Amino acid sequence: MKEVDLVIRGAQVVSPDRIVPAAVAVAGEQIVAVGHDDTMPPAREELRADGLYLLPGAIDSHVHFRDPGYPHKETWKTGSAAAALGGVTTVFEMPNTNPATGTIEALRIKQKAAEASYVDFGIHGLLGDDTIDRLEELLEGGVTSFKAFVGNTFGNLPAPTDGALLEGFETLAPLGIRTVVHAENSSILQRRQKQMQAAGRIDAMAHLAARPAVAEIEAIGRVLTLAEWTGARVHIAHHSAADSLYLLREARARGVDVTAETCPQYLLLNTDHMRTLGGVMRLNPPIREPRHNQPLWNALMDGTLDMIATDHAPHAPEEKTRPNIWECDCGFPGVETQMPLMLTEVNRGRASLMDYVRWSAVNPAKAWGLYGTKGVIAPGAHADIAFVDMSRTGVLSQNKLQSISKISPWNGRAVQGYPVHTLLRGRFVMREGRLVQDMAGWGRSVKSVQRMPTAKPRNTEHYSSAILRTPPGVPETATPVGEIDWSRA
């Protein structure tokens, strides 16, 4: 039997269906065997993992590493190091950097910065009015997916018009590419914020008042309508409100290909915490009233919400603690703390480890075309493994975060359950709770293994003029665009 690089013995292997005692063999970057100890090949290294659980490395589809443009907030090296320490082996990074990832030139700058990454990564390109003509070029250049900021957030990128959003979906639908959407109605947000400011409101609760749940409801409904019309795949980012969950359920029942994430902050925090922490809690969408927490948990459990992401959005402490809420930057770090927070809830009986694996690894891998290579501990998959000690206790400390941003609403929170080792493509990037420093740069783009299925648009007769191709034999001036019945052409 051929010698392998590593055999892990004594652990419990977790899948969405079961937890079984098994050994795992790793050769190069891949898992080559999972089974009984006596079936394992000889190995150059053996690791006893008695008492530990092996989870597929977490996939966080929503992080902001701020690079390029804001290195005082985060860099790819520090953000990915935080991911590695948090048991996260793959991240998808957002385009609201400076420059925004909407041109090939900007993409190349980001790809260069990402060469320092400890973990594997995807890059969301920007879908906006000015980028519609470049979507396919960006895909060829290396983006894995797109992000549309329908609601305004850090970076103040203009929301795409409905026409541009429709056109973008029409372009991406036949390619099978999924678009992440920050779903809040920008017009409502801007008008309400102006009203709050005119009334002299600078308190933390004014931020919530300016971003009511109806803004999320309306935007999700609009996005799903366009997705259903075009056949596009969409992903709702940071779902925050109980009131809009019905839209996901109804759209799925009609066959819309929509996935959705929520974040630990929407499950575990609410306005009671905001009154204490103030601007530290400012993010978009906002932290909401306590009534929203349990319905979001229920939606994870019943599959309405597919996955956990973090919206890791670091800022300098002074940018989060200004007395005027409108001057506090939106977001806080989360990629390093997500796993301990969620494992604590597992220990409390709120969910099972199998549920958590489904939310943190399996469903994200499926949504982004990575399943089989990532999101599973099985022969042929990348050896992306989080070794978890479910009995380890501790207290989260913002001062110990790997992120440059040393400010967090989770500071001082007691947790039980930690990742103690993180294996990425067969190499340890975190071991015994410590970053393996020389593994910076080991991360690589997932573009080469992404397998997004192609899809046939539902309404090809309504393609916009910007992407129409006149069928052979039809004069370009014969019939105005939009009046051709392409089903008969």
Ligand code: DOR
The other form holds:
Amino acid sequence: MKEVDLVIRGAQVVSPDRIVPAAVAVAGEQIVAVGHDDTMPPAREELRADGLYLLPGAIDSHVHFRDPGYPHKETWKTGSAAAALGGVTTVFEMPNTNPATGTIEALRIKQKAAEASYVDFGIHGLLGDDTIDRLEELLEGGVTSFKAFVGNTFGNLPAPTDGALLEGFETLAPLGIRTVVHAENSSILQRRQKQMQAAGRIDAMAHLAARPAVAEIEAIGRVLTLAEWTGARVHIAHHSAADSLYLLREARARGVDVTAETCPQYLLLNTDHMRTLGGVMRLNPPIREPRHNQPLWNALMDGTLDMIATDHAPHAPEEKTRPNIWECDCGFPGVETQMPLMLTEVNRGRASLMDYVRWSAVNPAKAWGLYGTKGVIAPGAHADIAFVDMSRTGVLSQNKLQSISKISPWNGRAVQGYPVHTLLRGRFVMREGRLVQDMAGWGRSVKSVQRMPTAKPRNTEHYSSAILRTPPGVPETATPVGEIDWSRA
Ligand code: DOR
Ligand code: ZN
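Form predicted on its own done, so how does the form predicted in complex with the ligand look?
Full assembly next; the chain just shown is listed first.
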């Protein structure tokens, strides 16, 4: 047998339906064999991993690495180092940088910054009123997907009008491209916030009062209506409220291709923590009352929610601790703490490691068209592996985070279960809990391996935005979309 680069022995390999003791052989960037010890080829390096679990590297669909624009909050190098330390091998990065990722020029700047990444990445381009004419150009330029900030948040990007959202979905539906939506109703948020401010409220609870669950329910409902009408694929970001889960269930039952994430903070924190954490906890959508925690957990268990993402949203400590809640920036880092937090819940018996792998790797890989190449430990897949020690205990410390943003609501929290090594395409980016410094730049875009199966656009008997882009020279009379050659549209 031909010599390979690495054989890992003694560990248990985790997939969504089983945990099996198996050896894993890696040649170059790929897994080439998973099986019994005796069947492994000779290897340049043999690694004993007794007592450890091998999980497909986590895929975080929602991180903000702030670069370009806010390098004092985070850079690609620091954010991706945090990912590597957290057992995360692929991230999808958000467009609310400065410049926002809504033009080819801005995309090129981001791609340049991403050259420093320790982990693989996708880039969500911006879907807004000003960018809907550039969606195909951005896709050709390398974005993997889009993000629509339907609710206002950091960066103050204007929410797309419903008309623009519909038109964007019409363009993206036949391409099979999924759009992430920050689903909160901007008009409700803005009006409520003004009222709170006029009443002199500057406390942390006022932020929650300004962003009631109904804002999320309304926006998710609206987005799903437009997705159903057009056949576009959508992804609901940071699902925070128990009350909007029924919308996901009903839309799926009607055939809408919707995926949804929640984050550890919505599962494990609630208003009871606000007294001690105040503005540190401020994020959008807000962390809500205790009654939301368990239904969100149940929704992960029953598949209503597909995955865990983090909304890694770093800010400087002084930007998070101002006495006036309206002056505290929204969000906090999370890509490095997600795995220990969730593994702790697994250790508590709230889910199995197989469930966790489904939420952290399998389902995000499927949603973004990477499954088979990523999200699985099997021959032919990228050798992206989080080596996990389920017995290791510790206390999360914000000062030790790789992120520039050394402020976290998880500071001081006891955990059990840590990633101890992270392998990305056959190379260690984290080993024995330490970043492998010279692997900065090993990360690359997943665009070249992304395969979004074509989707069926719906309601094509109606005139869609494709009409507006019919090249000059074709007859003035509009052609029904059903007769359009989508490869040219
Ligand atoms: O709290 C948040 N912060 N929510 C978001 O959606 C964006 C994020 C940020 O970029 O800071
Ligand atoms: Zn976000």
